[in-house]
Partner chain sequence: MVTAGTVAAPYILPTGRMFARTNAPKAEYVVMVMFAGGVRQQESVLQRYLDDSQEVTGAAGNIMPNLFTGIAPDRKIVYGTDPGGGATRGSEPIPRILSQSMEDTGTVFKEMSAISAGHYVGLNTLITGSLGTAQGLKTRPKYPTIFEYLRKHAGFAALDTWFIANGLGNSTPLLNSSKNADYGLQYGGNMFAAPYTFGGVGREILGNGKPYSRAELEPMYFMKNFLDQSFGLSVDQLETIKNTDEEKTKIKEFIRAVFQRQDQGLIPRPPVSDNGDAVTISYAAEVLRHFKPKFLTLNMSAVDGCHSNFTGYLRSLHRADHSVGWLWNYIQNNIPEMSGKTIMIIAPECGRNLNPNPILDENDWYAYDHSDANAMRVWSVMVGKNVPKMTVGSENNKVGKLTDIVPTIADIFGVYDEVKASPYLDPQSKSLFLRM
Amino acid sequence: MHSSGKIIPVIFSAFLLFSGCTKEKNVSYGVNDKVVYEDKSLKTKRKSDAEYISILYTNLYQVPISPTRLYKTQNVVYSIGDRNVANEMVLSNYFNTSTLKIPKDSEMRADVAAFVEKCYKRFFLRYPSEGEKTFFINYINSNPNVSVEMVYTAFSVSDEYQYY
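Show me this one chain by itself, in the form predicted in complex with the partner chain.
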């Protein structure tokens, strides 16, 4: 009785030792490379004014807009019946400042195809279709007066940029 009382804990401890220390299998998981961009057909939600303004500002200045400026801009945009007119005017004010972070015209001209692709990714978060790419490459190449500012304005005030 007395000896069996010692043996049982020893056996139990040995069981725990061997079962608890089983070496864990070393399993590793990989991730296949996958480029994720938006599909324009899935963009059905319209950005609110605040979202549009703050995304646009961050996109162009690469810093977030201050809450005060966002509030003021929202009110002014809301005060104009044609929202596109309001957005275009806000944008033309942005383009009249020196702290904007946009490529130079010479950089655009140096590689128009890359510039177009970057524009689609920067504004629409997707790649251009072949038709879209061809249109812009041809248009920019055949119109030497077209500037980065003009292209950015077109993207910024486009319908697709209002949606996500």
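Cool, the form predicted in complex with the partner chain is there; where's the form predicted on its own?
Lone chain follows.
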């Protein structure tokens, strides 16, 4: 009886050792990796005048606006009264400077699809839907007088750009 008391724990230990040590199975479910982007088209909070001016300046010049220039531009916006008219005047003023960092019209026409995608990422912080992309590509290709400035203006004064 004394030796059988030692055999049971040994058999139990051996059972645990062999049943617990199995090779891990590599299970694949056929799921493809996909990069997912947040839908930023559903923006609900309107940008303040300072936010709009600051973000617009950064989008056009690729550098942040100085506090002094922001203050002066805000005063111009406040003096005009109508926010949409003021934003268009600020935008027009920015386009009349030589330090803008925007592509040339020939660069836009060389690869319209890439240009449209860059505009959406630059201004709306998202990728365009296939419908949006197709619309802009067709519009730019069928209208030879459309310039980068016109497209940037359309994005900058759009309702979606007014919100974040």
